[in-house]
Each structure stands twice: as structure tokens, then as C-alpha cells.
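Given as C-alpha cells, the chain that follows is alone and in the form predicted alone.
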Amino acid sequence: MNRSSPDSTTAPTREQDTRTLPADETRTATFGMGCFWGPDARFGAIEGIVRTRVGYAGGTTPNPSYHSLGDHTEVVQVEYDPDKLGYEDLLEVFWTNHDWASTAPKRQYRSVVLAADDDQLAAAERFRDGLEERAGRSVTTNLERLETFTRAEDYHQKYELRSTPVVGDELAARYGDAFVDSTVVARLNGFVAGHGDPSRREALMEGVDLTPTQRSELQRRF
């Protein structure tokens, strides 16, 4: 495929990021999983991915925040690219990656799939009976509509990466209000934290603009 959107001339790695698709070409999934720091670099490593961000959902307290959460839910939101991936794709990721069978201790860290539509809620909801009927057990995951989605505060965006300060910080620097948006900046967080395929997580860096010190800290990561 040959897309392109508007381009950002400070981001290290510009012809990369050209490509990624624009919004109104992409979809958009939301998840709840536990702790959303693992959930966003596990699906960032997936080809097809295009953007994600963790914040909270599922709730009705108003402006929800980390130390003010209410009643929501820690989550990651994820567009991809209906060309390369399917909804069921992503479902697959989601209930084979975390406890689906417990009750979380806190509603904070609940299982959920927030659907954005009828379609995926219908699809969700012949994933868990499909499931059930495999594993011989219930599943605790709630199937709910998403209603709002409130961007968790920046320093929870891309943990892992932001967790290699020396790259993390360069990156956020360079991409501004950009880094959480890049696609660059998602494969990196999802690869630092081991996910992804070596071939691709080689090639990637290949594009990135860094120093042999930063260079040297991510694959130390990988």
C-alpha cells in the first residue's frame, strides 16, 4: 500500500512515520487487561498496529485521572489497519495475554472489551462463548459499549520505552506532541519490551536517528 499523512520534519525516523495511515483510514479497539502499561507495548509490536495510548474508560466519574480514577477502568486504545488486521485479530491478542477466569482485586484493573460498535461487541461476545465452550470455565471478562475514553497523563504513555530514559526521552523530545501518535514510537515501546520479531525489530532500527549509546541501550533491551 502506497498512504501517506502529514509528515513532521522533527521526528527521527520522518520517512517512517510518513506512512502511517491517517485516522479516518484506520479502527479503533479498546481494551482493559490489568495494568495497561503491558497491554500497550504488547499490541505496539504488532504489524498492523498504527497508533495506541492507555487512559481509562468504562465509567462514569467525570475527568477521571490516575490518583482520581472513580469508577473506570485502565485501558489501552489501539487504531489499526482494517487491511492487514481484523477485529477477531485483536480479540485473539486480548484474551490470550491476561487472566480472563479471576476477578481483578480492583475494578482499576478489570477485564473488558469496550466495543465501539454493534459489530464488534457481537464479535466479542461469539469470541467468549467460542472460549468458554474450549476452556470448560467461564469467563469474567465484561462485553460493554464504550462510551468515553479519557487519555491517561503523558507519563504513562509508552511506559516501557519512556522506562529507557536515554532513548525515550530523546524520542519524546524530538516528536513532541507527536510521540504518542507514531507508529515508530509504538513498535519501539511493544520491541523493548520483548515482543515483536528480531527481523523487524532490525529493520525498524535501521530508520531510527539515534546515537551508538541509545542504539546500544535499546538492543541491550531487546
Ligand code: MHO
Given for the second form:
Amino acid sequence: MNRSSPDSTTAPTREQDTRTLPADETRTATFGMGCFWGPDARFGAIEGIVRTRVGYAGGTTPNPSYHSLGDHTEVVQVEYDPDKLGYEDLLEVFWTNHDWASTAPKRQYRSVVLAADDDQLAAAERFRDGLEERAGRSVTTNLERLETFTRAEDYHQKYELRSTPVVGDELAARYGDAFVDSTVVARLNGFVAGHGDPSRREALMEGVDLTPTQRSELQRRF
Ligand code: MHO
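With the form predicted alone done, generate the form predicted together with ligand MHO in the same format.
Okay, now the whole complex, with that chain kicking things off.
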């Protein structure tokens, strides 16, 4: 097994990440749609998504954690480039990729849009009404304003990539604190979960410095 040590000369992925938008030029969107591992990967694979993180929101209990969630829900929060994606595009991804017709057995997994502002809330209401019309049944999704977001524990962030043999540990070590906020890591996390098209996967892989073993471990999951 090839385990190269974390070393800045083998990390041009960082270089790529510095070309991504700073937080004051992105918009955020927050969704609850079941266990947050899946949506973290699904959104992370999309061009125009700059950063993803998973966490707890939609409740009032202070300092929620995975084992002490209180009345919160598992959510994914994305930062997106408003020149490349509209909020409606994200609503489309949200509503086409989970069960919005039945009520989740636990509040932890409820379907919820946590709007960042009144415009997002209005857009979600319009989208929901249109969906009900087209589908001919009611949407159980709650539409609310986001109050607080608490980032989940590191082991839940980019879970799909983290649990990829060889590469997960290596990239987590190489990136350190920057792992969760990396755009490249968000894409890889999506790609290993089977999202994204082959040409975009190839293009990203070109710019990432990986050992042959890591490369083949990633490709095995694409
Ligand atoms: N059924 C999943 C849920 C995890 S998710 C972070 C599991 O425990 O494996 O809620």
C-alpha cells in the first residue's frame, strides 16, 4: 500500500481550491432530506457548488451533536456560485432526490427547506406549489427560515470520501482543517458516491496530485 506522507509539495489540490469563490461571493442554501451523508455527496458533485458541510438545524436545542440532537434535523448546507447556479436549481435537486411525500419517522430525518431569507422562502413556496400541482399530491416538506446551523462532527463531513479506502485518510491528513471547505474534496466526495459525469471526473482528476494507488481506489468507486 502506498501511503505518501502529507507534504505541501504533493498538494496542488490546494492551488485549485484557491481559485474558488470566497465566502462573501457565494450564497448559501440549507436542506434536510434524510441522512446527511447522501446529500453532502450529491450536491458536492455539482458544478457551481463551491463548498458543502453537514450539520444540525431546524430546532431550538442549544449545542446539538449527533448523539444529542434534541429537536434538530440533519441538514446539508451548500455555498454556491450565483453566476452558475440559481436557488431554483438547488430546489430541483432537493425535491427530485428524496421522499417528500411521506412524513419521516423521526424529526432527525424530516424533509425541510431552511431558507436563508424571504426570497428563498418565497421561491421554495412557489416550487412546492408547482410540485403539488404536477404530482397531484401534497408535499410534506416543511418550509422555514434558518435560525441556527451547528456543524456536525468531522467524521460526518464528506463521509463518502472519508470512507474510501486509502484515499480518504490520506486526503483528510493532507488537507487537515481545510478538508471540509475544499471544493475539490466536495467534488471527489460526490464522485465516489457515483455522481457527476465521466468527463468532469476525468478533468478534476487531471489536476489532483495522487499516487497511482489512490487514483485507482478513487476510480474503482466512480
Ligand atoms: N442509517 C445510517 C444513518 C446515519 S446518518 C448520519 C447509519 O447509521 O448508518 O443519520
